[in-house]
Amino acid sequence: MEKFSVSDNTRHLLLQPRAWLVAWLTLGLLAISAAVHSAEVEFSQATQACLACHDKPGMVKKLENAQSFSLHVSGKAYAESMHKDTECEDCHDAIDAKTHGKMVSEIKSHRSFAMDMGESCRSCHKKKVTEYEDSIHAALVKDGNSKAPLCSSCHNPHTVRSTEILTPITDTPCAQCHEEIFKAYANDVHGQQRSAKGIGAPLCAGCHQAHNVKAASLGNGVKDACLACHKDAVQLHKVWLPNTDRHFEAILCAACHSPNAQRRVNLRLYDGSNKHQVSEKMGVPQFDRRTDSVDTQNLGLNERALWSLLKEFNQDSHDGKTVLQGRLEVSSGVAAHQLSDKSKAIKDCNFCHQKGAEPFQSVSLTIAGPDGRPLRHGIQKDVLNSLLSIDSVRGFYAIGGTRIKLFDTLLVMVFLGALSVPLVHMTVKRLFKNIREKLERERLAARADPGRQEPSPALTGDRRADGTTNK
């Protein structure tokens, strides 16, 4: 019978102290990990009493609208959640333990129950609830929108996990309501990096905030979010992009970094006194009434109608500082989330600065609604080419870009005129240089030879101290 033998290499490895140390540490870590995962959270007696019934799968309640309302709470999932140390009664304080289960509890709908329970979040998450109440989501709830998210729409209170735990991007709650936008994001440069590299790439809350969500069209929040990560973007663009600061002011990042998107010029009513976008007041629909009155056929505002409308808003502001602040942007939220790799970004100046350029074919006038979302009205694209619009669109004018031809011509003439002054001066100076040098030589020769007649004073301009010319 052949004997079992150990090779020299294996024998040498087994005799190494370091190998045994690594082995024991590995076994120890595995044992600790198993112990941690097997350990059960010790719930209080009150919570255990609740789970005794609610941990049963299939436990449901029929609502008044005939829908089924799940009453099942997984004890295992709850023990792994951020709320594992929270007692059931801390949130469900309206329930009387003595009568619970013996009396029928009225629940009209999932929505009404979620709204009633939302107030219980405030006791522990006061700051987050305050931020949410100032968001576009809360504004939609107040407006009666039945699909606007509540706390439990994004955070299941019984299974909520730490945001530091990396989960698939498909688990992002934003995808429930913004499905088309999320699909675009998942396939763009940020979504692909998130899937490939994990938490290093931005997710929805990284740009739009988690609770204090504002309308993307309001202010410059989205652009500021881009620059918060891409801190060197302005300096890198200055290497090749003329007038970089002006471009960053008037063009949103996605307009160049979503090369296949449709674009538009958005002229926003802007209050120059308080440095904010003009907002519609709740219950006072001035914007629609005024735009409809000057554009009765809904053909889009022309230059005269735009000027008249701007005059009306200036009368309301009392300081006459309401202006149009223009910017170039993509035409939809989906397009804004189709960002490509920077190597595919638009870098050709002719893309915008040429006759009939695609980005200037769609123009709209915008005011912020009471909830921050934009109210829009179309503008005829020729407004950007009209001399009558100079005063209205002065906040968006760029030579060669908006193509007001007369204005471009005047600016070119001013530029050429300013350039010609030093050129003419240098030319005249050069032409008379030889004459001046000849006269100077004759003067020096006359002084050296007293008998020689000096050049005529009329040519030299030589005068005595008393003001009379030398003869």
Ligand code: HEC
Given for the second form:
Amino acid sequence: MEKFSVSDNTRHLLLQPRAWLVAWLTLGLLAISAAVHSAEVEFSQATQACLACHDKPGMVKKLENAQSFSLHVSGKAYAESMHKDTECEDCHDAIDAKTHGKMVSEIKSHRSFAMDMGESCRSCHKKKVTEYEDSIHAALVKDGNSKAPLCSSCHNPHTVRSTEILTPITDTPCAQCHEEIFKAYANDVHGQQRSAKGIGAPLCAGCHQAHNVKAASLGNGVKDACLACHKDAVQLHKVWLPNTDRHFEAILCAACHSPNAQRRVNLRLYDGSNKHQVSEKMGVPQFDRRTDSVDTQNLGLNERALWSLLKEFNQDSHDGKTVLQGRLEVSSGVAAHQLSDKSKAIKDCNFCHQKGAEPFQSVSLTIAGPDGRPLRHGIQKDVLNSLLSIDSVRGFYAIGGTRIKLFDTLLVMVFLGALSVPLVHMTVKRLFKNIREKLERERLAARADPGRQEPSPALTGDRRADGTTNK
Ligand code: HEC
Ligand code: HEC
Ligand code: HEC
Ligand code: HEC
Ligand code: HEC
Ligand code: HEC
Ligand code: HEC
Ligand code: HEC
Ligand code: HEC
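Given the form predicted alone above, what does the protein look like in the form predicted in complex with the named molecule?
Then the entire complex follows, led off by the chain already shown.
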């Protein structure tokens, strides 16, 4: 297509409405070949034509919901944008030149218009569109959430600059919607580093991705992102932290690196056969119904309620292996973004490995919701200890468990994370052999003690049927 460009000399002229009107009329009739040079950008005639009307600050339309909708598109910003060579009509292909601008079009709201334009990126950015469609944001949009971002929420198509240009962190599109998290991030090690040095440290998308954003606590995506930058982290922790891999599995990095955070133990439902988090089935909400039915007063699940709940979930799973995996985490999304420098990180083993340790005072149970975000229910904290008294939980050690004081002093403890609890039977995967033996001895001793709480018959029974033993 033939193009002409706008020279700086003629720009002031062209900005006048009458000049544009003339141009618009003329353009419809003949192709102008006289290309004027100077500005780097060459707009096509069609684009010029659109800008003739739309490059007017203050051009506004009242929408059906009474919103004012600005129809101004700055030609200057457009010329500086990554879409400068893209025709308006490449995206606005539904515009009918005959009637456009002469008739009032029906637009309910800005959002509905943006939704209608949603398909316009696909033809040129197929990969990003596919990634986005797999994201929690797209799932939320599909679900009717009017606050979840569309492409144009994060990229103004008329002004988009190269994403390689470094801008202040406040320009990240994520900040407009996740304000509290952004504030926390801006003051933490990465935000500070990013502001000071510009590169290297991640912005939101560096840990969560920009398009294929997943529920943050689902899978290992975010942790893998940490370890992809901090390649030597495992090695550096190994110097002082025994069994680092296990600690990394059982503890969210932020639980040690956000020193002022509140912490909690989260027992997550896993499918033992495929090692994925159990997720709420679409359309048939189970979690709330089931937790409410075993915890009618909403006091938090006690030991027995937890068992009967697990049993119900187990009936859904093919091979009867719904398990619990404990993870020590921070209690709020904000606290996950308050990472401090290493001198403030928690290094004291006793912080966790002693009776009544703070992180174990709050316990929750979660399942992945339909979009991956956790659905949560409280658990009474002594469930962690009382699990110990159940016959089937051989070798499970919860911090603060009164029965195994010996190990408090040995620092070798907490098998919480390994608390892979096949429904009625809990298996502790990795135990130091000697611990297991000692626990066994303790257990036998306790059995001889008549004051000891009897194991639930149902549990023991199932365990025999299950036949699993500690691995
Ligand atoms: C890369 C695709 C694309 C190109 C190119 C494009 N637009 Fe848009 N345009 C959109 C999208 C998407 C929206 C809806 C954005 C939103 O959420 O407001 C939009 C909205 C608009 C609106 C409504 C006001 C607004 O800002 O939302 C006007 C007017 C408009 N475009 C005019 C133009 C003109 C004139 C050009 C050429 C100079 C152009 N567009 C080029 C995609 C594009
Ligand atoms: C003659 C002036 C004129 C020209 C030329 C023009 N527009 Fe418009 N445009 C308008 C007016 C006026 C409205 C508001 C219509 C209304 O109130 O519904 C509008 C509305 C829009 C809207 C908002 C959505 C809608 O359909 O109402 C978009 C998007 C848009 N124009 C894009 C373009 C594009 C792209 C071009 C070039 C192909 C273009 N316009 C050319 C005058 C013009
Ligand atoms: C007709 C093709 C076309 C369409 C449709 C289109 N774009 Fe683009 N877009 C481009 C081109 C060409 C570039 C220049 C950079 C490049 O080659 O990737 C670009 C660049 C971008 C960039 C900056 C990329 C970078 O390298 O930093 C973003 C962001 C972007 N487009 C978003 C969108 C969005 C959002 C939509 C839909 C509203 C859209 N684009 C529709 C052609 C298109
Ligand atoms: C939640 C905000 C958000 C949404 C929604 C979003 N993007 Fe992006 N996009 C970003 C950010 C941030 C970057 C730059 C950082 C990055 O890729 O790591 C980016 C980069 C891009 C780039 C350039 C990246 C490259 O590698 O060349 C293109 C093209 C793009 N987006 C297109 C789209 C399209 C098309 C859509 C809709 C399907 C979309 N974006 C939706 C935030 C978003
Ligand atoms: C237009 C608003 C908007 C923008 C922009 C936006 N988000 Fe979101 N995002 C939401 C909404 C709404 C939700 C669902 C409610 C919630 O969890 O806060 C959500 C959810 C999320 C979740 C899942 C939360 C969870 O509990 O696991 C993550 C992660 C996320 N966004 C990251 C980002 C990142 C990274 C960016 C920038 C690349 C971004 N968001 C930009 C609106 C937005
Ligand atoms: C250094 C990596 C990192 C950066 C940078 C980062 N996040 Fe996160 N984000 C995390 C981690 C880790 C979690 C918690 C994951 C979990 O619970 O397993 C999280 C959780 C979230 C959640 C879910 C919060 C909730 O209530 O559960 C949202 C939303 C989110 N981040 C958005 C953002 C936004 C927006 C930014 C940028 C301002 C950002 N993140 C920057 C690592 C990061
Ligand atoms: C049990 C608590 C704990 C956990 C869990 C933990 N860290 Fe650390 N981390 C520390 C302590 C303490 C230091 C400081 C060690 C020192 O200086 O001797 C540290 C240091 C670091 C450093 C700086 C390394 C150096 O020496 O330069 C990085 C980076 C780091 N951790 C990242 C991570 C990541 C990523 C994770 C999660 C995968 C994680 N940490 C999990 C406690 C922890
Ligand atoms: C895009 C790369 C990148 C990602 C992803 C990333 N970091 Fe960092 N991180 C950095 C950079 C750069 C610094 C500042 C320089 C340094 O101290 O190494 C830093 C600093 C740190 C520090 C302070 C180290 C010190 O020496 O005091 C900790 C702790 C840390 N990051 C933890 C994490 C955790 C936890 C995650 C994941 C939730 C993560 N990082 C994700 C790049 C990254
Ligand atoms: C932030 C809390 C926290 C800190 C600090 C901590 N641990 Fe742990 N540790 C845990 C948790 C949770 C587990 C449970 C892992 C599991 O169930 O296997 C664990 C497990 C262990 C295990 C058993 C590993 C295995 O094979 O299953 C040993 C040994 C251990 N910690 C020693 C230490 C020592 C020594 C320190 C101090 C240098 C320390 N821990 C610091 C929370 C912590």
